[in-house]
Amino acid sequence: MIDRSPRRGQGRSTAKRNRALGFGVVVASIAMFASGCVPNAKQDSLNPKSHYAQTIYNLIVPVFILGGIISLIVLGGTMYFSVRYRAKGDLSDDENIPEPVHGNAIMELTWTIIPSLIILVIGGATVITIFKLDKQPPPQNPHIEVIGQQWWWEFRYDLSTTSTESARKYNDIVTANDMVIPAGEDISLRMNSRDVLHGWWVPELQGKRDVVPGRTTMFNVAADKPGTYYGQCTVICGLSHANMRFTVVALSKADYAKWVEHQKQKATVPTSGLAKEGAALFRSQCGMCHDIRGIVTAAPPASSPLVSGAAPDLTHLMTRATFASGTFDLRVNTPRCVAKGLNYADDPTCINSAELRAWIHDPTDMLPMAAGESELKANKVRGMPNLNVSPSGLDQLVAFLETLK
């Protein structure tokens, strides 16, 4: 007869793994939660700032608290009759295996009602918040338009007060990577792609909502009082898709008056200097791609070498606190630079001149845009080219870029 007990030594052995599973299951447990707790997070879902987002914090906490009671339940109950109906003597001798329960009704009506119950519930506060986030904001209230490309967000206003969606242009104000929305607002969005699938987000005001090629989608958002937000694209886009960042700055109703008002203006042509230089040779350069209402109009979509068809519009650039895709800082980030807000540029000491050189000079090595051969081949680019600038020429750019307030 075979012996199949356990030795001593193999049940000290079995004891002494399992004592290291437990703990290392402990620490990578503490170490998963200790790493959500980040402070001062610029991307945090779980400190709303807007009733969007209020409104989904408000369901997601008790469907967080009920789900944590039930894995507490299941889990406690799964470690206490493993241990207080562990198996004991030789499983291999039939009287020793417990009898199996079954056809206990009261039983089996509880572990299936409660669950629908739950779920029933859960479902319901579900649908009811997906009505209250996508109830559509007062007609006179701004409209933007959000299109997404690799690896940078394009937002176009239209300040009409038309109900009808198709009467509307998107084309009284262009601006990228931060979209600027009046505070205490609620905001439309027409959501749309030029090129891949992408994801638009900003925690703090609203929830996720994918941007689809050849698809039109509408989402709302609103920050309750001034400030920046942060937002990321949360769908894989390509090379620079960690990168693809932007910001929500929300005004004063006063001061998103003033905003509106510069922005519909026109760029002021530079007239001498270093800057009338670079005019000339932006128009050269760098007009085949982008636009500066005033001075010069990028070639058509079917034209550009861009794959997307288009490149950010620089018109009010020094209105922004970032550039190339949100990554980098336009205005110096000093407390003192960034109190002045998006007037920052009207001090020359707050212009991040270095990087913004540094990008022109080799965009390329600061964000990953290689394209692939057949779009080479093909002369269309994703992203930002490197042009071979002359350090002149870099002096000449900068100094015109500055002039775009």
Ligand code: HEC
Given for the second form:
Amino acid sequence: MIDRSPRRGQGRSTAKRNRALGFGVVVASIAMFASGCVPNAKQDSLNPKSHYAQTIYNLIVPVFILGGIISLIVLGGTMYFSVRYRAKGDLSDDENIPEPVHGNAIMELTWTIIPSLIILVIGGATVITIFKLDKQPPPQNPHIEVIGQQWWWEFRYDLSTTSTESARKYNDIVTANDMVIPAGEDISLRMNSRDVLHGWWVPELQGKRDVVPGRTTMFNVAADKPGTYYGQCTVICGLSHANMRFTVVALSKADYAKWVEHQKQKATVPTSGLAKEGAALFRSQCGMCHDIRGIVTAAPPASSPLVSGAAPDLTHLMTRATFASGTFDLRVNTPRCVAKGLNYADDPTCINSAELRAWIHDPTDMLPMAAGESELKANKVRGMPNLNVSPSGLDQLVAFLETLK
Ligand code: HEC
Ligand SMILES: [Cu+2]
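Now show the form predicted together with heme C, given that the preceding structure was the form predicted alone.
Time for the whole complex; same chain goes first.
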């Protein structure tokens, strides 16, 4: 026979543990709740900055209020009845057990019809919202292909005005991590992944959209006003998932037009100094993975050392505000440099050369990535490997990258 009687000290320590656990849960809940009240949070879906986000907000708020009222009624009722009609007397005596209610048609109809109506209203409003969000922008608006991969986002622009989606090549401008759009316009997004599941989310501008390898979906985004909006990968996608950020940079229409004209240009090989040597070094050491239009074309995906087959296009690296999946600033983060917008590189003191150099020296030291010796040997690299560049090589490479305006 097993002795099931609780041993003395044990019962007390369990109670203590439960109390500590309960206290922990309360503190964590308050902390989580309070963190939702931070002013100027960068990723706040309750602070809509586009008509898409506003449409979602207009659905969330009434549903939240309705859900809140229902919870109050149900929880309040449960509490009230459990106190008011608490069992009294000896429960082993059938006399003290209340008579169960059976076959009361009016009550059963009431508690079937009311929730069905509520669900119907919420369901209807949700379907209307989905159709509103899904409306494709006109063909002359910017069309951008969004490709998620471990652990960064690629943005490929198609500048044609064709209304046939399959005729679009998405090859006019290629950039990474900073997605530049004109404010006040609806942007069409074609969503893809090269390796595993990722989730694209800019809470202030739109809902979430997961990207699935081998499956293309259409989505869209907009920003009412020029500004920088912060996004993040929301589907766990491996080692550096938590570092997979990006920004949407909305420019005025005139600034966007200038940006487009500039991005279409190819890079030119520097003709003198450190930068010239850097270009040669880049061709031999980095060109198998990275494209720089006009200078070097990466290996085709099938023979690339990368699992995904693609690394960020660096043609206009110095017009991005961040690098390495939005984790580090390329533009020095002072008010003076930030005020220069995406033209910061005209002033060399506004380039974050130190972290750029540290990145090339050992990227795996700056972000967790599956890019060691063994992955490199097996052509199974995820992320950027340490290429053991010498100190003088680093100076040359940084000088070269700084010419990529
Ligand atoms: C095996 C492929 C591979 C090689 C070789 C390689 N890189 Fe990379 N590089 C990557 C990948 C992948 C990323 C994206 C990492 C991320 O954002 O998480 C990257 C990111 C970068 C970035 C940041 C770009 C951005 O916009 O975020 C720079 C700059 C860069 N590499 C420079 C270099 C230089 C210089 C060399 C040569 C010394 C080099 N890379 C060699 C794969 C490679
Ligand atoms: Cu991801």
